[in-house]
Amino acid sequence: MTDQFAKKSEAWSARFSEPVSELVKRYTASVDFDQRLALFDIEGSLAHAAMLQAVGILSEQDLESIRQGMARIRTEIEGGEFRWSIDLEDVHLNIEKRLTELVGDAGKRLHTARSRNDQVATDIRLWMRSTIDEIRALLRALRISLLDVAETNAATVMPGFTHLQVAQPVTFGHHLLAYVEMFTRDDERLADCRRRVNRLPLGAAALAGTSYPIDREQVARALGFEGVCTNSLDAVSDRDFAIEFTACASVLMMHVSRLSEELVTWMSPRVGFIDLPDRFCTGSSIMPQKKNPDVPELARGKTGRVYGSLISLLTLMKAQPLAYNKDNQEDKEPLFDTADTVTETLRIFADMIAGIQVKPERMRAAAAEGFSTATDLADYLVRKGLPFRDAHEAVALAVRQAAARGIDLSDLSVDELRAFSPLVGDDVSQALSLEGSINARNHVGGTAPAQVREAIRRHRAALAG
């Protein structure tokens, strides 16, 4: 019988009267960008391999053969050595191509009991595993070089806003820890992603299971799955642990974007309050003077292109009918460039971050300005016994006073501040400093520098865990 595999290239050739033409080989092949799953690809067939000779459906000199043959096609990948063929389509049967060169029928044999649509959707788990474990080990390290800074900063004063105007005094470390914080929720949900990511999708075949005596579970475990898809018509056809890692990728972004947002607006020469190292900045072609920002602010642009890949993977999804339909090839860009977009950016933040240079002065002079302690003023008054709605009242004509006169609310005489309030005394003072007003915050999540501090043990205590 004529081995139409090796001649034709393709696995079904011995359906069709005619070859594909050029053109669907060029539009249909995934090979250029699926490559990146070949090790994940080997991985799952070696131990499809096992399984299947564990059930005796293969013979144990197969199971070598092809153990053999997977470690020298390893071996080629990895040296740059392997020869991809956009004939073949795809990784997979790119894969079982050179393996049945190598070992002839024990190749050939590695398929039963499976599809290429169970196959891939293995592949893509396996890889999204180890995704979504790089890029935790990253958040982990960003997180540590915030804690680094903000242990540095945790009594260093610098404005609140709320609406960009000057709001109260916080410190640079509080500000810093609530990115931390931020970055924290976006390791929990990549966790919580990550168990529904962890199930075995194998031994689905192309929908409806395997007339074959497999034992899945055999094969979950040997791959570290917590379990295996229990419906073989949703193990193959949806990606929605797919959308939901791009969602959980883009949330992330999103946080990565408003501390860019931030880094951009500390480091410009009108608010001055950070320096950013200058191997992550830029100059001018034309201008001398500049020192432009722009690792934060691609990584602010980076965020859209996140987004776009989610939209994609929701529309892919959005009317497939059950089963496996070829629209799902259009999953893996999307996928790869988040995830490329994910790790690169995360790896450059935790060196930027380290390297911030703080400018307290700054921050301290910019804190003073703005009336940041009117609502301790405020609250003074309250703990003096007038209602707050009277105490808000009497400290907005203060504030006007002060407006009117280009001074701050600590420049107003004892005196000239009684007059909005008898019940003003002489320790007024500690209330307007920027120092009584973090430090009065002293509660759980609140700006005092003790509560900073006790708020990076913490974080540290469950980064050591």
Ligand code: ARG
Given for the second form:
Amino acid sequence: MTDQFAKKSEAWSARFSEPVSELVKRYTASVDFDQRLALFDIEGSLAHAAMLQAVGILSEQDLESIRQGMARIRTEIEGGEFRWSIDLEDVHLNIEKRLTELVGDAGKRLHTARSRNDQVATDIRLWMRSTIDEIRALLRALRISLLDVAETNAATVMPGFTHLQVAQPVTFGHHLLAYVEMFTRDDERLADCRRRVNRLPLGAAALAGTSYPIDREQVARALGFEGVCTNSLDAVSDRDFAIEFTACASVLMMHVSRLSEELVTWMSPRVGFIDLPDRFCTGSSIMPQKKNPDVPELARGKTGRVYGSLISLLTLMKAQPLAYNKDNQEDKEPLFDTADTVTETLRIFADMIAGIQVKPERMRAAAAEGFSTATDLADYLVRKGLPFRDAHEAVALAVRQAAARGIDLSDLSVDELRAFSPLVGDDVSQALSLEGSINARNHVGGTAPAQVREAIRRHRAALAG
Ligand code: ARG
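To complete the pair, please output the form predicted in complex with this ligand; the form predicted on its own was given just before.
Below, the chain from earlier opens the complete complex, with every other chain and molecule after it.
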């Protein structure tokens, strides 16, 4: 056992006359959750140490000792052998203490020109940058799954809805592409957020900067930051970048929840547009016939906890005076939970969407009901010279009569339709057909299969570039 664990609780420093109580120790410690930042903490410390050596604060020998000690610590952490102790409060003090155990005074010199305040802000930014990159890669995979299913279904007709009432025919490919657009914007938002995350707080020290001749640009370059935070008070205290990340994640999950809701509806036997592979569904402990879409339901539910994290962080930051306050230690759990929820959800969704089993005949049958081509009949009459409002009224009458007889518009004969307007000709059946309806919407953003294929091509090119 290392002396780190053998010792009894000590006072925080010589400044204190007694140790904190057990309860306070547990209350104030963050190591149980912030140990997740360990490898980023080491990365930041190594960049800081290299800079201290370059400006003449650390000797070459000290730097070498720190590198060797950190390499060993990294191995211990990755191998699950590192002994975390809540006596040492957080990830930073645990690692620093172990370093000092391993390499002596060089370990004690590492904290020169640095504070845990700029250290933790740096760690979170490094962690968040890599999390954003991971989420963006997963968003890409999900979009590719959606594009693949959209391509196969570029001409698969389904009813489009407004108010959940059958509105006009669309293609299933077009419907899925709407989600590709949403997830593309989510990706853009994250990319934009990343620019503000990717700034170096180190050098701000506790709050005012440091009296040592540090080279912040060197540290920024070494850690891949695009620049340094240019006000020390702001650098250690604000967490707006974390709030922004959680806001991006909330919008993303809101989109996931919309898709989830549709998957659940489409899979209901009453609708029956799709089936999901068994590996994404579960049964009921009492009803043997059940196959439930648990994954989309859970994703819909988990959206709430991500919104919750956003509200937690906004409230955490609200009205905090400059500069660092211990409140900010509470930023980590909502962030980690958000990252875990979003990455797991996206990973499962990419796989699940790729496995959707489409039932085109059910979609088509639903599109053929509900007078989905009524607008097309009105447009037909407009093309023959009738003002749109009059055409709308004539078709409304036709729909009313068909509905009373329990048939669709396309079941009315040309003669019967002509009773509503003398402009109806023999070519009307083309306008009333599902294919006629979707093919007519042949412009950028429209549902015509040709446009759907073109949109897929554009998205694939953007994803490849
Ligand atoms: N564990 C702390 C946090 O997460 C690190 C910074 C502590 N700084 C301090 N002055 N107590 O925020």
